[in-house]
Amino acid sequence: MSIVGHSFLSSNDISVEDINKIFTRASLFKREYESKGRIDHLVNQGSLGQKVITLIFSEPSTRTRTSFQMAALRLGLRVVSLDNMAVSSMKKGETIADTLRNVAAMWPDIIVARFNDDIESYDVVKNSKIPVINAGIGTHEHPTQALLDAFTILDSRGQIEGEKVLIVGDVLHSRVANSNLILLRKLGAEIAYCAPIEFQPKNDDWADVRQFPDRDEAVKWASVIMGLRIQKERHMGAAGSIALTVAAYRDKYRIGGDQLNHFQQDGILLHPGPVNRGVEFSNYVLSDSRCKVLNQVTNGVFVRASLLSFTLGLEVKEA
């Protein structure tokens, strides 16, 4: 595979024929850590040895943190996790990119790394010797969300070619869009997006993606629905973005009870998390059987298994 022994920091990174053996063993890890409870057995002990994964998060993180170390830990490698910064040297005014520098010195097998939109820090991953894996980086890039999105398209639709992907909300912010429209289009998707003026797409990639100003009718068209939350935290000196209330956004682009009524009845919800609960998802829909949110996050332990397992090298038994 193209990506044994290398970074993975984009959904450019990464060909369709590598998607598939990472989604054909990722269903493998399923199925059988539903059936007996562990993955590790599968793993050959000698191609393991004492493989370590290095997880640095100076942002916050529940669902990729916890299930990088989750996946690493079901396969039987060793973690060291560094995600709460007041801790670390960066108290004392060390970068996120000197860190980064320093824990890849220390020759950790990988390192899965998030962090917020800075130059350096972008250079240095791209840079290292050591494989790193983007575990979301600014508004960049969130690839391995990207993944495990794909995945459960898959198993919830049974294809992913010919679909019609809605992603609904904070497009302009969200790393999450941007991988997601490079993959699922690999994929064969066909990808839309419906948001406020301020929150709307800039860059090149997006300028020939269909957009829904009406989100009624983008509902009709779709087959996945996927809600974003607005980043309020990557607002800051965004004066379009401020003026827009929470409360004008539910109006408009909120997906509750009354578009679920327009909305195919085996089409599926997704979203990245957090939910906003009665902002981006009325708790209605969160409820409903089409919501996938939380099959996306067990989905998101075994798509990172099977994509540390390809790139640390190590033999599966395959089914």
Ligand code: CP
Second form
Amino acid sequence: MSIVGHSFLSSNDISVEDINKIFTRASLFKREYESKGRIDHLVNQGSLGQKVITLIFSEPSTRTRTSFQMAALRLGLRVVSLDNMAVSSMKKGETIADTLRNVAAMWPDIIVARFNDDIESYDVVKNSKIPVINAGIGTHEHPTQALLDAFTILDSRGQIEGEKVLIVGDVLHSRVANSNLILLRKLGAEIAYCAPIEFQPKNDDWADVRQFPDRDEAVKWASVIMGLRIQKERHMGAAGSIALTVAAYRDKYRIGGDQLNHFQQDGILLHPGPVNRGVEFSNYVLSDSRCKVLNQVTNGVFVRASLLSFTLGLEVKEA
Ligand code: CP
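Moving on from the form predicted on its own, kindly provide the form predicted together with this ligand as a structure.
After this comes the whole thing, all chains and molecules, with the earlier chain placed first.
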């Protein structure tokens, strides 16, 4: 089934055919923006009509929220953003689930939503008649990040099929890792991870994924290294906080200059951001030409513009 007119809550929701169409359109948007400084002229204004998207972010965000706004405005869409929960009625005790229900009742054309793990809210977005794009839900998934990561691999490496993608870090708490595992495997990449025991994934999707105990062996295997942020805010569980110190993590899992010496010359490094500088990647790695972190951010605007136009069924001049 195509995602046109439908929600995009998981990497499982999208077909390879739709991914390829979204990537083709994202490339067109990026090229057109680079040459003409605009993309709105590619969109049939009749199909654009008065379409309005709403952003509901009850968790902090820099990249995802801003790039969805940028993408929408570049297309010529109107945007209503509810991203400061201190001035929303959540301040008066309304739940995020009821906030989502009420915004949906205003009939926007798309809702882009980020919120923490919450079964009731997930039920609301799953059953929403208005298409909802998951902009990062708790530790569940972040499928648009996976889309822009895959696009960046394609852009930098010329292919996704056969790529060896090593995910390093806090896999257990990472919605980005979950979405990338599903999406990149669908596109033919091989996935492995390297993580301390405290951050190893527990859900069934990861059961057959190769695990490297040794960082240097893992780096030698990979063509793509994807670092993940250590998500301190999710470490305080029922069993108390995670005891692993930053120094202990860095010692065995940080990617630094020594690791780059073993990494292939045309390999690439990705990180969804925000990066804890010096913890997941050293400053040296962040300034290496193989590090594509800011390319990911740029690509995020065009991939999200493509996804929004595709989901809304906008008519786009493809050449
Ligand atoms: N990659 C990502 O989701 O970044 P933000 O939290 O800044 O949106």
